[in-house]
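First comes one chain, alone, set out as structure tokens in the form predicted on its own.
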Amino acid sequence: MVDSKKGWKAWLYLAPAIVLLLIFTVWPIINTVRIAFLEGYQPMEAIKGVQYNIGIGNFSDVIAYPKFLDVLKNTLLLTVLTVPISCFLALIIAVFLNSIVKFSKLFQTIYFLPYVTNSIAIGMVFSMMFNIVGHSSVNVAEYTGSLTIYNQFVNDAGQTMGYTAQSWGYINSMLIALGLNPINWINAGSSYTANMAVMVIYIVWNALPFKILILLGGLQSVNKQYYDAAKIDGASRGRVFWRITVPLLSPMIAYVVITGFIGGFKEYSSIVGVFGDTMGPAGSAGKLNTMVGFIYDAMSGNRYGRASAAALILFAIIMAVTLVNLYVSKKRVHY
């Protein structure tokens, strides 16, 4: 225990960190709550002494925003789809990595690389992989070019139409090699389902390293006697996994699930990396916008009250989901 007579030294050492936390963490949170209830708030006007009415107008403004439900839907859908998939895959990969003897460090390094890579840079790579160059619609009967026509269909006029491209991209090239039709993933005219599929693949791939690291660390700390006893009893691998591995890893699983939901609700940079600051394919700006993107858009439009109110709404959603996860974990987690 620290000697109370020397306690002032401990506070002195902690003072720089505490001051920085107060300035850059605590005060911004307090200020966000304050601004959220100041209707029509403008910082430059506030400096001049302008007074603002206190109310819930900013929250009403957020909810009444025409695309707010779309933004909320995108955020919820990305979170609900990516968190379970990434957590399950991370658990399976961690179990396999833990069982590998040779080259285990090499595989661990390979799986961890995305975690130390800039998310925007990764998003640009994914954008190139799914991108189509020179994509155009052509009339099959009238087409005289040398490019192969894919995804043929009959339009309302009874004409057989199709699509050509100078380059279908890496992913579509793989589909073509398998005898499948290419898909318009992220280019102009692409469907919401295709856009969402790309984002789910990217977010899951980008989220795996951290989850694998946590779960692998938990696996390596499990007492091997449990597995030896199961082996003696002749338990199958599936039974060992569900009856020993999962219960003993439940604290780590709960942790990655909770942090996964928190990260999912804050998705923004991944979409910017793939689609750019338009948050959607060409001609469909804002199609995949999220709550965090909505907050940034409000700030760039000098709607600080709306941005602060949206931030508090997002905080309330994350808090509610986290509390539900904590309640469930109390019944399912074994310490």
Contents of the next structure:
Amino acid sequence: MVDSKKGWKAWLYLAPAIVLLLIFTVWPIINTVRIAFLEGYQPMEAIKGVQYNIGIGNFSDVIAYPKFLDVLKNTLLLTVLTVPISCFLALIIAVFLNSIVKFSKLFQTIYFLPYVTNSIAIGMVFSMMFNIVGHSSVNVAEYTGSLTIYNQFVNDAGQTMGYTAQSWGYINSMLIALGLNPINWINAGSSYTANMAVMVIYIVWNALPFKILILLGGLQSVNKQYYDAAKIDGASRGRVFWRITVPLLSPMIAYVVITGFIGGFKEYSSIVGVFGDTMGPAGSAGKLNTMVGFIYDAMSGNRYGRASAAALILFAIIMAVTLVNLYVSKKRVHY
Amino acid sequence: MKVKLEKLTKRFPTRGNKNEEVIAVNEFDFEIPDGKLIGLLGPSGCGKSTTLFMLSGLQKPTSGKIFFGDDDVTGLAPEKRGVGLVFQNYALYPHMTVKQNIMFPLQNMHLPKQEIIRRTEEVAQLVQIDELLDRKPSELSGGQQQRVAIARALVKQPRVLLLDEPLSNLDARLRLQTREEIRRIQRETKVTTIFVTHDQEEAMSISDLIVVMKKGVIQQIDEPQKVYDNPVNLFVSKFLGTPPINVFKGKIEDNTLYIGEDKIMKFKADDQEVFVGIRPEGFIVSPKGGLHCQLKNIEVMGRDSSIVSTHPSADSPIIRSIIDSDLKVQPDENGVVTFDVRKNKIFVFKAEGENERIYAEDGGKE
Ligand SMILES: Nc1ncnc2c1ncn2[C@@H]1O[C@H](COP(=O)(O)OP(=O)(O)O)[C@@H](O)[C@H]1O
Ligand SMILES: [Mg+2]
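For the form predicted together with its partner chain instead of the form predicted on its own, what are the coordinates?
Below is the entire complex, every chain and molecule, led by the chain shown above.
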């Protein structure tokens, strides 16, 4: 314990941090809870002294909102798809990075690059890579242009139709080079599956470096002698991985999975990066909107009550999932 | 399984200097008879672990060959050699229970489940850990971990059992007890065993044969008592025995051995400077003797007394000699005791080079 006479000094040193935390973290949290239970809260009215009913109106408003279920579905889907993939890939890559001797520093740098790059900027690069410029459907029989026609189909009128493009993004160019049909990934009229695929690839790639860093650190602190022992014991590479590496690394794996889930539920800027702040392909704004996007939308529409309620719902979901995670890891993790 | 090493050599590149090398193990040549327990003995850094790791296959020799029986196993991967290895710090898998640790090698061999369970129980009984099977290694004492490590090494019925300083992490009493245990287990299983240690007492007490090493070079291979009674050089004589041998600077002149100016005995050899080693039990208090030491004190320890004295030609600050405590030690008025020496407890070594033993040309007869 700090000597009580010197206590005021400790508080003095802590004061700047405490004041900032109180203003920008603690008070907003309290205020969010407060506003969430004030039905139909509007800040501009509140200043004028309008009183609000206390109740769960904001919550029922959120749940009844037509797009809420879509937003929830998008968020859950992105999380459930990206967390296992990114954790598993990160584990494989970390094991690989740990085992190579030559160029390991070079590879570490390459895999670490996404971490130090702005995610909106990377998102824009991704949207270029998956892009199709000047995409249009034409009647094959009547087409006189010089562009190649892809994805031919017969329409209701019995005409053979197909798609042309002025220019392909990098990914579609590769598909074409491999003799496959290009895919409308993110442009107008693109499918939900294609959109999701792009987002999963992007989010996984973006999430890898942090996970690799944690897992690699864990691997490097594992005593090499266990691997020697496993060799003497005649364990195959697969068995060494599943019976030695994974259990010894389980505290780090648990950490990466738990923070992965939390990050997944807060997914927002990656979608802005790829699709812009309409949160969807041209013509279908909000198609890929997430919980955090929903909260932003509500705020910018001055619906603070709805935003606060949605924030609390998100908090409850994250809390529940984290508790499940902790429960599972208690049984599976060897500390 | 007989084990044979043929000119086995391991060099390590030195960090930062590619042209310089450490020779950890230098042209080892020896044969271990089937079913024996061999002690590899030497100070820290002399290449004991490296030898063991080459035998296990974890390290590749720079040159030379290893045979198990008649099979050349030099290029064989560890898991194909059928060796059990107990690491210096045991390396038990911390996340597995004792049972899982022991079963792990068997599961890798894809044995039937019944067989795995049978063998696990059998080996657990052998090393007396049946009651600990469901514990994690962190819940075991050092000695118990030790047994588990031995069980894990033995359960696959290895052709050769390798132990790397297995007792060095145990306290003194447990060490005594455990080394008897290792001896018992080795006798029961009759597995050819190589036991690495830097503790001469440990090696002497349990080995059938000891290999004394120094800086990657084998000094002497023989039964423990024979190495003690007949060391081939000064290093070996100093390394074996507690209390250690007393070393003096001396000379041979006119077929007589001198320590300083003290005339010790007849010794037929060329005139030269020498080192003389006398075992603590090689001193006889006798006015007829030639060795005059300044008495410092006498420590009586039950049956024996330890006489602590000094001599200007001694290589160490004190000389320790052990005599029967019934004998009276009477120093003269200047505090000098006079010793005669037992011929079989005194060794003469060259003063130069590797300090090889010098034998009297007439075999020590007067
Ligand atoms: N991996 C290695 N790289 C370089 N030098 C090594 C390596 N392993 C051992 N050595 C050197 O080889 C010598 C013998 O080591 P070691 O066999 O571990 O000795 P011991 O087990 O007898 O104490 C030492 O000088 C040590 O520094
Ligand atoms: Mg060693």
